[in-house]
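Form predicted alone, single chain, as C-alpha cells, below.
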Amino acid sequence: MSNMMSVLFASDNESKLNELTIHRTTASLPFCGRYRLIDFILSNLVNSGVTTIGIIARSNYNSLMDHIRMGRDWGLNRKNGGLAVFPPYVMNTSRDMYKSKIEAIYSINDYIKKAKEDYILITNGNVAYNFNFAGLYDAHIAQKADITMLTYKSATTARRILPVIGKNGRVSEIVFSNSQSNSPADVAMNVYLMHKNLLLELVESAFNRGQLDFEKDILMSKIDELKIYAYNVGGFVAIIDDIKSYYYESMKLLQKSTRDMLFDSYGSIYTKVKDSVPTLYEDKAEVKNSLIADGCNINGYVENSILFRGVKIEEGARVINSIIMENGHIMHNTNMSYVITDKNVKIKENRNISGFETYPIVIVKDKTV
C-alpha cells in the first residue's frame, strides 16, 4: 500500500515490566526464543507494503537501535521512505522527554507532512500478531471512516480500552476497563488508521489546549462528531504490558496451534539475522514441549520452557515452566520453575529458584545468582 505510512511507539508500560525494561524499550523486549516484539509490527507493515515508518523512542533505546540497525532485515534500508527513528526529546530546545502520545506526534509533524503518503497508521511496539493491513485500509476507505481502530476478542480486559461497536462496525462509545471480563469482549489494540491531515489537525488542537491523552482527549471526546469504526483482527494477539502478560503470552506459544496463528497466518516474521551454530543436545539432555533457539548447549532437563540463543543447561539442572534469555547459563544440579532470566544471567550450581504461574521470578540482565 503505497498510500499509507506508519508511526510506531517503541516505549510503553516500561514501569510495569520492571526488571525486563531497565536496559531496553518495550519494543525491543525478547519474545518467542529469537525475536523482539518490534519484529512483529515491522514485519506486518512490510508485508502489507508499508515502507515509510517513523519510530518514536522514549528511553533506553540503544538495544532497539542495535536490533533494527537501518532496517536491512526488513527491507527498509532504502532511499525513499524506510525507517526514521526519533529520539524522545525532539519537541523543544530544553530537551525534555515527551509526556504523551499527543506531544510525541506533534513533535514530528514536519516528518508526517513531508511524507508522500496520505494515510497514517499509529501503532504500538508491545503487541505480537500477524496481520495484513490491506484489509483495514480497504474497509476504512469503503466506510468513509474518519478513524478505524484495530480490535480483537479477549477475556483479558483489565486496563484495556473497550469500544462499544454497533452492527455496522461503528464505535458508539469508548470505555476504560479496570476488571476482567467473564467472556471475550472487543478490546482495542491502540492501532489507529486515519488521514494524516486529520491526525495533524486533531493533535495540534489537543496540544494547544494542553491535553495529553490521545484516547481520552481525542477519541473519547470526539466520538459523536467523528466516524470511528472498528476492524477485528482474527487469530493470535498478545499485548505485553506487564510481567504477568509477558509470561502468560510467551507460554501460549508452546502450543503449536498458537505458533501457527502467529507465524503462518499471513506473512513471514523477520528479525535481525545472526549466524549461530545449531543447538547441541548432549547425552543427558531431556527436552519436553519447549522452544529451543539455535546455539544452545543442553545436558540437563528442560520442560515447558523457552530458551533463547546461546543458553547452556548443565548436567543435573532442571528448568521447568521458565524463560531463559540469550546466553543464560544454568549450572549443574540447579532446579528452576516459573523463572524469567534476562540476558547473560548465570545461575550457579545447586540453586533452587521457584516462582508461581501468576508471579514468576525475574532475574535481571548480567546477574549471577
Given for the second form:
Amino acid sequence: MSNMMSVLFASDNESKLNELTIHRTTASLPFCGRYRLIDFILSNLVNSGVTTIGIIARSNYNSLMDHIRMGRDWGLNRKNGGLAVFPPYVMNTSRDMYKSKIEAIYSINDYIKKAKEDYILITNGNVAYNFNFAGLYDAHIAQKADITMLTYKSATTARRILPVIGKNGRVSEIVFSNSQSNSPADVAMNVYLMHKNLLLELVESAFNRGQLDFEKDILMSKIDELKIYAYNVGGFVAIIDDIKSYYYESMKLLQKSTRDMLFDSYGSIYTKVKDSVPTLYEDKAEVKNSLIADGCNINGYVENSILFRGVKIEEGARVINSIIMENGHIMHNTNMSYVITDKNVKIKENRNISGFETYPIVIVKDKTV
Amino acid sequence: MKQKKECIAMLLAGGQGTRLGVLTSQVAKPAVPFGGKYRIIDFTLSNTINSNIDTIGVLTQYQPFELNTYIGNGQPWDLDRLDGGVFVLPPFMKATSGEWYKGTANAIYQNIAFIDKYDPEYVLILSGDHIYKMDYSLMLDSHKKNKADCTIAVFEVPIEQASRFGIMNTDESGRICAFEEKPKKPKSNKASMGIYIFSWQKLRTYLIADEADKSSQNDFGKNIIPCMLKNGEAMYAYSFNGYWKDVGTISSLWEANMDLLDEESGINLNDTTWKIYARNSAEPPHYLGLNAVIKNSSISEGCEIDGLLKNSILSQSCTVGRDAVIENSIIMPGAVIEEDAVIKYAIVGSSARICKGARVGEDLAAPNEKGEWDIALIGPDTVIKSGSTIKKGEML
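Given the form predicted alone above, I would also like to look at the protein as it appears in the form predicted together with its partner chain.
First the chain shown before, then all remaining chains and molecules of the complex.
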C-alpha cells in the first residue's frame, strides 16, 4: 500500500463552465459518455494504491455526493482510510466557508495528521488523465525534493500556471499566464506531492499571515527556499475549465489514440455503476465516428458526437458535432449541430439548433426545447 | 444470533451444461455470457433480490472458478449484506466422509445446516439457467394462501411441445394431482419451470428420508416431488405468464439472445422497476467508426466497430474491423472480428478471434427438422484463420 494520501479539491474557483456547473461542482461534470471528471483522478489514485482520500467540496456538491456515494465503485469503502468528504462549514475551526486552498487545508489539518500515510498529494477534480502516482513518488524521494509538481506539455497556455523548469527538473520560477498565448509549454496541473508535515507547516504559517493563495503565497514566494521539482505526465491530459475546453477535449476522444491514452495506459477508469442495458440500434439508425454509452436507443442520424447513457434519438433526427448528456431525448426530424445538452434535456420535433465549433450552444439541465 | 429469515433461496448452479458444447468447457452454464453484458445467472440473482429475498445459497460444483469469482461478495446485486447475502456453497468434506452433489435434492440435503442457520419458514429452489423476470414474492403469497407444502412454478407451453417437459396435471384449484416427466401423451400443457417453494420443515423431512433411500437418484423432479405427491402433501402449481426461456441448448441460447432485439418478445430489460444487475467491467463507451453500419442490434461498452452489424448482439470490448459483416449472431465479450470476416447465424465465444476474410455460419431460413437452429459455434479463445470457412451448425 502506498505511503501517500490525497486531498482532492472538487471545485475550482477559476471555473468558467457557466451553464454546466449551475447544478454541480466541476468534478462532477459529465465527461466522455459515462464518466464524471472526478472519476479519472479517483481511479488514478486507487490504481496507484492511494486509498486515503479527503474530498474538499465547496458548493453544489449534491451531485458529487450522489455520484461517489461512499466510494464503493472505486473500491474506496474501506475500514482503513477510504473516502472522507468535507463539505463547506463543517470544518474544525472555520466559522465561515473557506475561501482558498490554504484555508481548506488548514481547517482539515486534524484529518491530515491522523492519517497513517506520511506523504500527501494535493489533487483536483477538473483534469482527465490516466496516471500512476507511484512513479512520481519514486522521483520525489530520489531527488530529495520538498515539493514535486505535475506538469504536462500543452499546446495552449492561456490562464495557466507555467513553471520554468531547469535541466535537472528543478523549478526556478512560476509564472501566471493571463494572456491568450497559444505557444506550447510545460503547464502545471495544480497537483503537488510533499511530506505532510511540510504541507501543514507551510499552510499554518501562511494562514497565520492571512495569506490565501497556495501558488502565489507559498510556491512563488518560497521558490528559492524550497526544492520544487516538476514531473512531466505523458499521454493525454485534459484540463476542463470552460465550455470551449470542455467541448474541445471531449471531441479529441473520437480519436482512437486519445482513447487509448486515457483508458488503456496505466489502469482502468471506474465510475458509478448504473446497470443500464446495452445500447439498442433500430432500423433507421445511422451512426458515424461517435462514442455511444450504454442504455441508448438510436433510430436517427448521429455523426461526430458523444452520447451519454440513456439517450434516445428518434427517427429523422440528425445530431452532428454534438454532446448529448444522460437521458437526453432528441425527437423526430430535429437537426442539431455544435450543441451540448446537459442531463435530461428534451428537444422536441422539427427543431433546428446550431452553434459553432468555437462557441457550442449549451442547453441547461432538465430543459425542454 | 442470526436473524430469522422468512424465506431464503437456494440456487442450483452445478449443472455441467454439456448441451452448450464448447461454451461450457471452461465455465459453468450459469456463468455463460448473455445479452451483451450479462451472465445467465444474473437473471435469477436479480429476480431474487428484486423479490426482496436477501439470502441466497448458490450451489456450485462443475467448473466453479469463474462463477465464484463472478458472484464474489454479491455487491453488484446488492447482496453484500450484514445479515444474509449471497453464499457460494460447493460440496465439502465432512468429518467422516465427503462427496460430490449426487443430485439436485442431495445438493440441498448436504446444506441442511446452512439453511437451518436462518431458520426459514420457506425455501425457494431455483436453477441458474433460465432467462426470465419473475417476482417470487407473488409465488410465495400464493404458497401461503394455499397453505401448501410445495408450490411449483409452471409455464404454459404449446401442447405439441409438452412432451419435452415435466408436466403438471392440476385440478381447478390449482392443486397438483399428477406429475409426468416428458409424457408421450400430455394431459396438460403446464410445464414445470424448475422453480419450487417448499415449507422448510416438510422438505427437510423428505430430504432426510430420500437420502436414506439407497435406490433414489436424489433428484427433485424424479424423487422428491413424486414422493410428496404419493403421500398426498398439499402441492400447488403457480402459473407464470411472462417471458421464460430455458437456455440449455445452443439453439435456445441463440433464440433467447435474439428475443432481446424483438420488442414483441416480452423480455424487456429496460425496465427500471425490475433491473437486471450484472458485474460491471470498467469500459469506456463504444465507438462507431466512419464505415460502421448498424441495424437492429445491441452493442455494449468498450467495443470498437467499423463494420456492418445486423440483427446481432455485440458484447463488451469486442472489435469489429472494416467491412466485416455480422448478421443474426451473438458475439461474446472481448472477441475480435477482423476486416472482411463474414459471420452469419453464429455464436462467437469470449475472446475468440475471427481472422481477416474468414466465414463463420450461413444464412438460415428456418430451424431444422428437430426444431433447432443450425447455429455455428466458435468456442472461447478460439482463433479462426484467414480464409477458413465454418459451416452452419459446426462447432469449433
